[in-house]
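One chain comes next, on its own, written as structure tokens: the form predicted on its own.
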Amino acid sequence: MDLLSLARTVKDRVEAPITDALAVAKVVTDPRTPLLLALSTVVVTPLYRAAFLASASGSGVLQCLAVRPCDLDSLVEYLEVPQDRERLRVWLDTGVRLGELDVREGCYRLRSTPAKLLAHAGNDAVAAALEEIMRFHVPALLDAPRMLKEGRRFSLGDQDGTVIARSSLALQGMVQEAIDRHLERATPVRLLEIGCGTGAYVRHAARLNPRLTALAVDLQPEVALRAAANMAEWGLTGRVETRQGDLRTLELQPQFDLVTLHNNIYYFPEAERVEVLERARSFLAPGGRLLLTSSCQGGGNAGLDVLNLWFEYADFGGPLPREDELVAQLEKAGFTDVRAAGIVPTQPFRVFVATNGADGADGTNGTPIQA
């Protein structure tokens, strides 16, 4: 090799590594790639792991390596995807790469913390409360400016009912804390129950008093159903009946001493909330009492500033509820009495107590009955 060979090899060799740093210092240096680290870091993987959760929860997945870990074909079988194995591949490993699942042995197992927990049966309503941020905020926030553009709205079949029932049994605590302070115990007392979801709280109210009675009634017939194999379950058909119906439409007698709304007003236009609560008081016998559960506007919770946007956006229901405006339409509504009380300090969830002081159609002379 003559030098001037040498001196070129040389100079090629020294010039690489000096080139590729260069290239990176260009990267690094252009202000968008400082911004995509960052969104990356704090924003998108959070983001892809949420959505990896929900989806892994929503569809067993977790709730089945809650069990034992599972290989490809066992997964496969589970979910009844046999045509679509290697695509289910992809996405299990996908969950690996985000830190949600591991795969030792060629068998698939939960990894994080976060993906352990919601396999947790006692974890049920969190899961679904995930599934429900992910599958209808999330879009609200997402599509809510095309949506304007394009004139569309969400409509009830855009919900899940059967995981917005699971998911509101987040509040579960709470709501049975409200039914603890109103419910009679010492008499006989039969209940309606206007959108009861899973039937949770019709059950919890009959382990309190035995000699309770109750009509459970949701809109979205599958819910009915859920609610109906529940009661089932639960051994309590002989003193529950659960059927698929709108308030608004329903035929009953003025035979119940309790009517409880727990979590669904906003399921109701705000124009029409002083109708449906003069609706539901017209169940009443005189001297019944309606119980009335809801988050409400206000208290800085993201979570329910997302939800009133998704019911902003929604052809049916309407925004969440204002305490004050709620008395004030329980008040027109021809309750007497009517009272409003929280239960944490904290959270924006409220009970509302109102009685039918009605002892005829003039709404008037009623004895309110003593919890």
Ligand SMILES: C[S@@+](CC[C@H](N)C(=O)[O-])C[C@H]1O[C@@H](n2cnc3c(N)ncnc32)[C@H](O)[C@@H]1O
Contents of the next structure:
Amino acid sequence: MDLLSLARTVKDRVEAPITDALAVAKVVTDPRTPLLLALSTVVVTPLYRAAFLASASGSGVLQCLAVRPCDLDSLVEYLEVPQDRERLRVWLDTGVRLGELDVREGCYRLRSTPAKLLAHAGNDAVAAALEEIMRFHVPALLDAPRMLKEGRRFSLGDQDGTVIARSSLALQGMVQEAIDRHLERATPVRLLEIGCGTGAYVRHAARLNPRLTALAVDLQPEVALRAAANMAEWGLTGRVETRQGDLRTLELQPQFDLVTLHNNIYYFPEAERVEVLERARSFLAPGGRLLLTSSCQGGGNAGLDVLNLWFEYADFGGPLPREDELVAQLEKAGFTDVRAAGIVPTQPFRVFVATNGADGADGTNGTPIQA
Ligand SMILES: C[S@@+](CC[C@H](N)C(=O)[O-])C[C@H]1O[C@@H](n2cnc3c(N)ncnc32)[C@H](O)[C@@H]1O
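Having gone through the form predicted on its own, I am curious about the other one (the form predicted in complex with the named molecule); can you provide its structure?
After this comes the whole thing, all chains and molecules, with the earlier chain placed first.
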């Protein structure tokens, strides 16, 4: 090496760290850097983690890993994706880097506390609620302005009915308390449950009153099928008939002592609610009662605000009800002795009870409305 080359090399070696330090200083002092870092830590990473947990739970991977640690090939087999081994590995390794999974000696296992808790069968409603949030609530927040511009609305097909039916059970404690308070136990009861979801509340009522028989109806075929399978599993097929059907077109005699609508009044547009409630009343025997439970507007609950947003942007439903408005709609639908009450003081969850009295507001005297 000549002297000139040697001098150049020495100069480069000395200058490189200086240049690196300058570059680092430039990046660090960029006014956007703190914002990016804060967003990444406080907003983006938790969102990624939630999305990973939702998909790992929805695909059954969390539940699979809760039984035993699994290597990549076992998970390929479990998910039936033999053609996509490498891409599955990339997804699992992302879960490892997000801190939800761990990998040791080639076997994946659950690492974070949320991952372990969500894998528990007893927490299925919470796991489904997380999936509902990530799959349906996030797109509502994300796409609202674009949907307005495009004149697009969510439809019932945009929901996964079986996920919603499971996530709805996050309200189980409050709905069951409402049933406990209002179900007649001393005499046989004929119950009609509209929008039965999993059928869990029909089962609860059937346990409370052994002489209760029921018709459980749900609009979505896959949900009704699942409910029917649950009834069979719970040994209730002799007492509960399960049907796919739409409240708005059901043809039934006024034969029921109790009609229940749990967590679904917002599946009907506001302008149609009186008619829907009249229809529910038409299935009640004189003196029969309606028990309706629903989350209502207000209460500062972000989850309910976004649920409300989703239904405002749907082409079939409407906003969550307001307590006083729903009471007025029930009265307009001909119910008497309409009452509304809360269960947990801080929760905007309300229980509405109303009677198919002797004199309906429409003068039908409690007889069925003609379709
Ligand atoms: C949020 S889920 C609630 C399920 C269940 N009641 C619960 O609380 O767990 C609402 C259910 O109402 C059903 N539903 C909506 N509109 C309906 C209609 N017109 N007739 C019958 N069921 C309906 C949906 O298919 C869905 O399964």
